[in-house]
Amino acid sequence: MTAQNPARQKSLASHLPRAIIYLILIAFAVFYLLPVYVLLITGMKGYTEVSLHSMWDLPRAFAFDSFAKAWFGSPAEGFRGLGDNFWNSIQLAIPATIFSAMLGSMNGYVLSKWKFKGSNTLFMLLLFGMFIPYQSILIPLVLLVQKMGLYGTIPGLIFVHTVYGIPITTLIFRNYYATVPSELIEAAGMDGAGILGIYWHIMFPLSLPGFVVVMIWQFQSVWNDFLFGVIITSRPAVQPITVALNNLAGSYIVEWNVQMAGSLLAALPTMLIFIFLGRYFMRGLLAGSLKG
C-alpha cells in the first residue's frame, strides 16, 4: 500500500496538468458556441416566447415555422425569404473563390520559383492592395464594374471579389511553394518541361494543401461579405444572402425568432466547412501555407 500510493500520487500529478486544459478548452468552446445557442433556441422558439427576459430558455415547444419563414419569406408582412438569395451566393462563391485561387497559385509559383527583376517589388504592390480600405475604392470600382457592363449582376461580384482575393491567395502560395525544393524545378526543366509544363504536372499535384486553405479561406470571406454585395446589387433578386438577411425584417415589426433563423441559415455553409473540413485547414496552414 504503501509503495502504491507514492505511484498514484504521481500518476494523478502527471494527469492534472492535461485535465486543466481540458476545462479551459471546453470553458473557451462553451463561451464561443453561446451565440450559435442563442441563435438556435430562438429560431425555434414563435415569436411571443421570444424576449430578453427568457432568451436562455428553452423554447415550449420546438419548431421550425421560424426557419420555414425565413427561408420562404411571407408576402402577406411585405418581406422576401433567403431562399433565392442563399443560391445567388453559392453561385457567387463558388466560382470566386477557384477563380482567385488558381490565378493566386499561378501567382505564387511564378513569384516563388521564376523570380525576374522587380518580382519583389511587384509582390509588395499585390500585398499592399490587401492593406487598402475597400470604403476607399467603391467609386472607381463602381465606375469600373458600370464601363464592364456588371454592374447589378452576380458576375461582377464574382469578377470584384477575384480581383480583391488574388493578393491573399498569392501571399498564401508564395509561401507554401517556397517549402518545395527548387531542385524539383531545375529537375523538370532539364527534363525539358516548360514553365506551365512544370506547373500543370508538377506544383499543381503538390498544391492540395495549399488549395484547401486558400478555398477555405476565400470561400468563407466572399459568402460573409455584405459591403460589395450591398454596393454592387442593388436588385434584391441578384443580391447575395447576407444582403437579403439585412433586409429580412416586416414592415411593421421585427419578428427576432424568424431574424435568427435566417442568420443562422446565413451561417450554416460556412460552419459546415469549417466542422468537416477544419482539420484540413490545420494541416494546410501546418504545411507551410502561411507561414514566411
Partner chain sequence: MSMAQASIAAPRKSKGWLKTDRLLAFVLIAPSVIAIAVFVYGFIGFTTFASFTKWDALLPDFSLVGWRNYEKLFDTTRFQIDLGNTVVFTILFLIACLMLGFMLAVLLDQRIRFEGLFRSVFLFPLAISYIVTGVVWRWLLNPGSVQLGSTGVNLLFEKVGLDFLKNGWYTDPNIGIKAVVIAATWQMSGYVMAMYLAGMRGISEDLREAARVDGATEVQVYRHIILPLLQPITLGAVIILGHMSLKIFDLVVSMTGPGPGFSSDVPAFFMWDTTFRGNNFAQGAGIATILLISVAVLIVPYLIYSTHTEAEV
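Target state, the form predicted together with its partner chain; input state, the form predicted alone:
Partners and other molecules have been left off, which leaves just the chain.
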C-alpha cells in the first residue's frame, strides 16, 4: 500500500490540472453553445408556452409552430415568411459560388504556374479587393447595377458576389495549385500540350479538393452576406434570407420565438456544411488567413 502512494500522488498531481483543463473547456463549450440552446428550445416550444420568464427552460412538449410561422409567415399579422427568401438565397448562392470558383481557378492557375513579369504585383492588387470596406464601392456599384438593369434582381446579386469573390477564390486556388508538382506540367508541355490543354487535362482533374474548399468558402460567405443583399434588393420578394431575417427581427409585431426559429432556418445550410464538411471548411478558413 505504502509503495503505491508516491505513484498515486504523482498521478493525482498530473490528473488534477487535467480535470481543471476539462472543466475550463466545458465551461467555454457551454458559453459557445448558449445561443444554440436558446434557438433550439425556443423553436420547439408551442405558441402558448413561449414566455420570457421561461426562456431558459426546456419545452414541455415539442411543437413546431414557430418554425411553420417563420417559414410561411402570417398574412393575418401582415408579415412574410422566410421560405421564399430561403429559396432566393439558394438561387443566389449556388451560381455565384460556381462562377467565382471558375474565375478563381483560372486566375490561380495562371498566377501560380504561368507567372509573368509583374504577376506577383497583379496578384497583390487583386488581393487588396478582399480587404476593402465595401462601403467604399457601394455608391458607384448601385449606380452601375441600376444602369445594367440588374438592380433589385437575384442575377444582379449573383453578378456582384461573383466579382467580389474573385480575390479570395484566386488566393485559395493559387495556394492550392502551388502544391501541384511542376514536373507534371513540364511533362505535359514536352508532350506538346499548351496552356489550355494543361489546364484541361492536368490541372482541372486535380482541382477537385481545391474546388471543394473554395466552393464551401464562397457558399458560406454569399449565404451569410447582408450588405450587398440589402443594398441591391429593396423588394422583400427578392431579398436573400439574411435581409429578410433582419427585417423580421426588426418588426415589433413578431414574437421572439419566431425570430429564433427564423434564425435557425437562416443558419441551417452553412451549419450543415460545417458539420459534414468541416475539414474543408477549416482549410478555406486557414487559406483565408493568407498563409494557407
